[in-house]
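Have a look below at one chain only, the form predicted alone, in structure tokens format.
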Amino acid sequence: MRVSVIGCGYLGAVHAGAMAALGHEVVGVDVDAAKIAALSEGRAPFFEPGLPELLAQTSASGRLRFTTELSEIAGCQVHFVCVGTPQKRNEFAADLSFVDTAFEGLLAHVRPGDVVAGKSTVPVGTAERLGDLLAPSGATLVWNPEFLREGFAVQDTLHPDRLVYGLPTDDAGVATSAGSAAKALLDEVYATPLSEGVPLVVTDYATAQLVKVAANSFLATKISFINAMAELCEATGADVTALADAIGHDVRIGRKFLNAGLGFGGGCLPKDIRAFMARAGELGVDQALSFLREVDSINMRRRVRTVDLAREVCAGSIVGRRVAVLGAAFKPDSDDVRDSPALSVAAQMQLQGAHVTVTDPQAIGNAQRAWPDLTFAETALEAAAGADVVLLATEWAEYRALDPEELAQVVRTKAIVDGRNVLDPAAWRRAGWTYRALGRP
């Protein structure tokens, strides 16, 4: 099939490459000429494992190309809208300007029978409005939310754990004839994963829009729950890691996302739960999501507490102390520094008088642009040279595998704050280190 992808940022670039890998002829469109130039050369403009190989393979096949000209989508049957929905400045609500612009641009190029599949994360009610906007063109809107995990995005697109279609429905909640035809086209697009048994949920617009924000809100709540337990553990001398192991054996709870530490960040969870709260307020049901305010608050408190731990191991003051921060990305296997807990903590410590050096395997460039006043180093050993305290802030595999004996050779004081609860406390203490972590005695 001929497919277009509107917006070639993180979501769109991965989706375009994956659709081409599934055998479709794909054109990706973005207004950023530099980004399009990089993608056209098979270069990913951000770090994502497996994406450079996917782009190189599909570009060489002739099935994938990128352009800044929206007119080149003419002749495509399915159009995926993958533009961003950032948080509005000084508000919790989502900024839909990029989505609106994309849909307005599509109107001149879509044909009767085409399918426009919205993948951007939007407040519930947006699809209904956009569907009405498209109606005069004869194209049909389907809401097809994405569930990508940074670091696993290629795998998640080629082999998703579920597919969701939000179709236009009549007053009885039954898909319209146009909706049924649109479903058939999307089934062709996703024929390979569907043949592998990937579950398909077919629903209405409202439910499809809620799926993504509900999932992200649940995950954020689970993370903040264990971080709230970490606060209690610190007050009582309990061990939050052992606590998480114990409750995680309950199949109703599960162990995933029960890792206490610096908390969540990135371009999705923080802004999505805030936009969810804002939309609930607009709908008059803000009390239903009032708990998300505490989820957000717990998450931000962990950053402050991490600075407190660094201060404690520095005998009560970080003024003039040298601090090595291992990690700048909000999570490993990514160069994304949006709302990064690691950089937030690094900046707080610098503002409080510490001399902070940050390192990261992939995110130094992005971190320097976001926080130019911080000092950066290429390696963990370079960052830790002469340090009074080392903070593990992003759980990259190479930091988890650090040798405490080797690191001890370059620091001034053997003190480490494990902001992600991923190191072996016994091993570090045997090597003579003062070891502290969130929620552990």
Ligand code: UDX
Second form
Amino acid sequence: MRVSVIGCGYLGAVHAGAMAALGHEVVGVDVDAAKIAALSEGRAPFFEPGLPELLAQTSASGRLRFTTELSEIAGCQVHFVCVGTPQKRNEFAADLSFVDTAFEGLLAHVRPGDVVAGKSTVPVGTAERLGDLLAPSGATLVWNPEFLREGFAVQDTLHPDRLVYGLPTDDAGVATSAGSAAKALLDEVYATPLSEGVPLVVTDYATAQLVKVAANSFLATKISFINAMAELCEATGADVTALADAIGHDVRIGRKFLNAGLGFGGGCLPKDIRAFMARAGELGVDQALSFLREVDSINMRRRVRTVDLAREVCAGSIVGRRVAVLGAAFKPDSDDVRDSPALSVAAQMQLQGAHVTVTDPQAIGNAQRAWPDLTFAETALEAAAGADVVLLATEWAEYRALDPEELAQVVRTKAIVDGRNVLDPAAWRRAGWTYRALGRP
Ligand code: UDX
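Please could you give me the other form, the form predicted together with the named molecule, since above is the form predicted alone?
Full assembly next; the chain just shown is listed first.
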């Protein structure tokens, strides 16, 4: 099938490659010429494991091309809208300008019977409005949220744990005939994952839009829950990692997303819970989501607490102290620094008078653009040279595997703050280090 992908960021670039891998003929469109130039040469414009291989394989097949010209989507039967919906400046609400621009552009090129599949995360009610906008063209809007995780984006797109279609419905809540036809077309697009048994939930617009923000809110809540427990552990001398292991054995709770530490960041969880709260307020049900305000606060307190821990190990002051921050990306296997807890803590310490050197295997370029005043180093050993305290802020495999004896050779003071609870405290203490972590004695 001929499909277009509008917006080639972390979501769209991977989606375009994955659609080509599924055998479709794909054109990816983005307004960013540099991004399109890279993708056209088969290069990934950001770090995502498996994406370069996916692009190489699918570009060679001739089924995948990229352009800045929206008119080149003409002739495609299915159009995936994958543009960003960042948080508005000085507001909690989502900025829908990229989505609106994409739909206005689409209107000129879609034909009757085409399907437009909305993948961007939007406030509930947006699909209804966009569906009306599209109606005169004869194309049908399906809301088809995306659940990929950065770092696992290729795997998550090719083998999703579920697919969700939000179809247009009549007054009785039944899919319209155009909706049913659109479903059949999407079933063809996703024939491979569906044949592998990937669960499909077919529902209405409102539910499909809510599924995405509900899922992200649940994940954020789970992380903040364990981080709230970490605060209790800090007050009582308990160990949050043992607590998470113990409660995680209950299958109703589960161990995943119970890693206490610096908390969540990135381009999705923080802005999605905020946009969800803003939308609930508009709908007159803000009370239903007031707990998310607490989820957000708990998350932000972890950053403050981490700076405090660094201060404690520096005998009460970080002014003039050398701090090595290991990690700048919001999570390992990504170069994304959007709302990165690691970078936020690094910047805070710098603003409070410390001399901060940050390192990251992939995110230094993005981090440097966001915080040019910080000092950057290529490796953990370089960053830690002469350090009074080392902070592990993003749990890249190479930082988890650091040898305390080797790192001890370069630092000034053997003090480490484990912001992700991934190091073995006993091993580091045996090597003479002062080891501190969030929620652990
Ligand atoms: C998230 C959702 O997981 C994904 O389904 C959605 O499509 C987009 O948003 P992503 O932003 O890539 O994906 O990252 P995720 O793996 O969810 O991690 C988010 C943040 O939570 C990271 O900063 C991570 O370090 C943090 N985290 C995660 C924890 O602090 N503790 C955990 O136990 C898990």
